[in-house]
Amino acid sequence: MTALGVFDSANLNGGQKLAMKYFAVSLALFGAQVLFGVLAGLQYLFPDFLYGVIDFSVNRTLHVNALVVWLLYGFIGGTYWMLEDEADHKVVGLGLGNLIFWVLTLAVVVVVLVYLLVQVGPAEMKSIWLINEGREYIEAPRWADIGIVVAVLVFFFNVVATFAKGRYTGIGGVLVMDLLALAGLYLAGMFYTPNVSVDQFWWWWVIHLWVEATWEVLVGCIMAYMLIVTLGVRRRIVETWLYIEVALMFGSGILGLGHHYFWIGTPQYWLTIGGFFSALEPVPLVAMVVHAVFDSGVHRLKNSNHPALAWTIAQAAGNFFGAGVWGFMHTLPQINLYTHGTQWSASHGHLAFFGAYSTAVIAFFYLAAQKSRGNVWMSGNLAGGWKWKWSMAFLWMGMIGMTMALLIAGYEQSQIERAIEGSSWVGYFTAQAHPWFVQAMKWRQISGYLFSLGYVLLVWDLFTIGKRETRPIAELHAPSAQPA
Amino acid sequence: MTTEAWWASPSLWRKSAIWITGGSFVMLIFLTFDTMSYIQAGGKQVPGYSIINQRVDYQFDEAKNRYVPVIGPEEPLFGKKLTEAEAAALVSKGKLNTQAKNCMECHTLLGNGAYYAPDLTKAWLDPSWGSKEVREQQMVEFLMNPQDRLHNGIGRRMPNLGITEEEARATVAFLKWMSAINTLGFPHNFKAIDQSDAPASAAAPAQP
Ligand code: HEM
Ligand code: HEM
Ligand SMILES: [Fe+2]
């Protein structure tokens, strides 16, 4: 073992070394997401900015795709990170896992270059196969889809084989089932149909059943592990909570899918089913908050990694507000008729993705930073501890600022464009030109800059935290020991 | 360890999780099959592709208390009546064009997508095209050369996406077909372009 505070991959187990690679790409793509978000936001204020060069659609495609991919990289990394601890066995097939990491990353680079340089194609199937599928969030061309499926299968094999050779914990069992569902759902987005209603029906299977079901359970698993590691919470308690969360999340989220089937040509019964079940979706999110706060209280916040724990608590709160509160606000059809497809959705989309998922991945980044420096002290009086605090503060100020600005823009649109003007072309631009909307776009942009500053600090911090520390990790009162 | 309350037992909750998830999923599968009978082309709420041979309108229905698509007399797109197969091929080409050009990352379709440009659900019926007589040509020209057709006072222009005339016509067909989907009243309060025939003759509302 090398000196404390010095970065050395010898501090990590095999799965964790691979996880570090996923985390590195994840962090870089997070940066790309922020960059293209800022560019897209600027185009709202200055429509001629980059017009005809990198149009809004291109910036936005890169913005949302980078988002999806950096989160998936973070989740895959997080899973590899905990795999050997959980299974109590070395990762099976690690060499293959490493290989597929490079293949996947190369594919991501090619896809991004094609988005940027080729942008659009003729109205033929080859455009779908080679350039862009033109379906928000899952634009990746078909060849890349297939590559993604293969990569995920390899990842899945690593996970299952490792648990099978080692031991299955409760967390492990939930994780495996959930990954299977997550990968299977992706297939629902891989076909072409001229029928836009059928297209969107299945498109939502992927998007909604990812973010409101399988991703939620996935972060449930990795956050459960996080609570064990950072706070030393007893496994039995954490796993019981995990089962409760799965029951509530899938019980509400699967049929909650119906809140996207109000207006796309789907039958009327979805108004009732979608409204009812999606209105219940905040319940598990409340349970998660109770769980995190309760455990933190029981353990008096005594923990070994302040930044990771802070982001874990932020995850519970962000998930509750972004998905639970902001989602609930527009989930009933009586409201959604007017808010559907306005900046309301963007307001919710930002707070939910950041609150529920970015936070979880960032927490893992900090866990990784700690261990890779030899389990250095990262609790109170950490040298240079201002950086993680200010980065967190800027990221949240930026995010809350954006969310509020977009909410105001969304209110304005739902009333002027939707209710009064009836969503005509003129109605749309009447709302876009309204001072309330224009001001909101300015504030979104300013908040975006704050957010970017937070991102820069985050990167700087992750590369330096614990560097000059000479103290070892804080002892936890309850050893995180094995009993499964 | 002391005895544990039954409701705090992991195995109870594991079983609940499995049953609830399974039950919800079975329900979803069942509803998916049923929904398909509504949304397949020619289904209960989504028209067949040859609807582009007819007038499509969007009007308030007093009894339902919401806007509904109204199918009118024969009014073939570009003046040429198509068979179901020809219409399907044309609409499909148009739909493919919307994907190849990534329309959804600026516009919304059926309310889903991006918010940088107007919703396209009822674009075919938008009064901004001027009149029913010039609409088709206006749309084709706009799609081919949007860059010098500013439709608003805030300087936001659609970029030139290299859409050919053939692609533009197919896209218009797709938009016409999409405007006939019964979206349960979304968008609410939308006032369609005047499509009545010669002066004073009333439109002929008929339920699909
Ligand atoms: C972490 C979990 C969640 C994430 C990441 C998330 C994200 C999103 C995003 C990005 C959209 C916009 C999709 C688009 O581009 O059209 C969306 C739409 C929506 N979300 Fe969520 N969401 C989450 C949870 C929830 C929950 C729990 C609810 C309800 C209680 C909810 C209700 C809705 C509704 C009703 C829409 C449709 C908006 C519209 O009609 O335009 N979401 N969500
Ligand atoms: C500097 C920070 C950011 C800026 C300036 C920014 C800007 C934007 C813009 C301009 C759009 C297009 C919205 C539209 O169609 O009108 C967008 C969409 C979106 N952004 Fe961001 N963004 C930022 C950060 C983030 C972060 C951190 C997340 C999530 C973690 C995020 C998630 C999303 C999502 C999910 C959408 C699609 C929303 C929808 O379709 O409803 N963005 N963003
Ligand atoms: Fe949803």
Ligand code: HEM
Contents of the next structure:
Amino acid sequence: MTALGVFDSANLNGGQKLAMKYFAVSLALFGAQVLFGVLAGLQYLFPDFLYGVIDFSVNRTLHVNALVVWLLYGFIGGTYWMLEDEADHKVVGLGLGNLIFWVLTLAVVVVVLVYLLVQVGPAEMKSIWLINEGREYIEAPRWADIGIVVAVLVFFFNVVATFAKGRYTGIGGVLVMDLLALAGLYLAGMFYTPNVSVDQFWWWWVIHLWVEATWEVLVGCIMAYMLIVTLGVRRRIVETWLYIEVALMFGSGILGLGHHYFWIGTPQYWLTIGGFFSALEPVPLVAMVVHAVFDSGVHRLKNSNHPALAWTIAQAAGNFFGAGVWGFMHTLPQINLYTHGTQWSASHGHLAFFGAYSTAVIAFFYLAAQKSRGNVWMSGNLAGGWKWKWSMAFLWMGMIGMTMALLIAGYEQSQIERAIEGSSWVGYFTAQAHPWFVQAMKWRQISGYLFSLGYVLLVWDLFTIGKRETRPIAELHAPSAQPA
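Now that we've seen the form predicted in complex with the named molecule, could you pull up the form predicted on its own?
FYI, this one's just the chain on its own, none of its partners or other molecules.
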């Protein structure tokens, strides 16, 4: 057992040791996302900044892809973290899992270096295989696509084989089915078609169903575990909401995909289907957290880890407003006709990804930090507790600031560029030069600096939290823990 307050892996099981590697890379890539986002924002305001060194398109690619990869690493880490506890069995094939971690991480480093040093290539198949596929959000070259699928399949094997030899739980059953979809749906973005509408059709299966459906269920699984561990929530509550989430994913997630089909040449019936079902996607995950927190009132919200609980509650709120309210606000076809492709979409994207996914991964960072320090007290009167509170405050103030600034810019674009000028090039440049747009981009940049400060505090806190604590977690949970 690790001494209280000492950062050591001796207190972790095999899956959790592997999870710590994923968390470390995830945290580093989070920093890369913030860095390239700040640089891209500066280039928006000062087009000559880093001109000829790194293109804005490359900066944006690195910013977006770092987001996707750091969250994926966080989800994989969260799954490995809970796997042995949930299955009550050691991770099967752990050596292979460790090998794939290093292979995947090396591939990520190579792809980033290619983006930075090569940036673009000729319009031929060699560029698609070795440099960039040219498909927004999934620009990784074809060899990296194949590597991602292989890595997810190994991850899937570790999870399935472990549950097969261990105990079955509702969380485990949903997780296994979701990981099968996680590997399978990514294949939709790996084949070539010369028809742009058909290509966009299948491309959205990756962007929407891979990220907005399989990720939603995966987050639901790890957050269900988080609620059990931090609050002692009854298992039947979180598993009931997981089942509802899966049902709604099939009922609304796939049909909700239709809001991406509005303007790419698909039949008109997608306007009605996509507009209606898009609103239902975040409901079950938000309900699960709200129900769990309400249920935990029987022991007055006592919990073992205040930072993890705070980020868990923030996930429910962020998912509701970012994915739900902000998403529905501009996916009705009558509105989307004017907002599609404007900064309004970016406003929704920033708040949705941070609120629905980043918060969940950060919550697991704190769960891992606690156990790595010997299961120390991380609740009331935590020594140095100001750091996690201020990091959370700066991250949220920065994110809300960016969201509102981008919303104002998008509103200005939808009025001038779309409604008044009729989506012409004149309208585009008129909207870009409007004072409201320029001011909004400046406030977006200032908010980005606030967010960056929150990230720095987060890293500092994760490396120091619990260092001076001598109180064990058992003092809190012994009288009030509920059976899982």
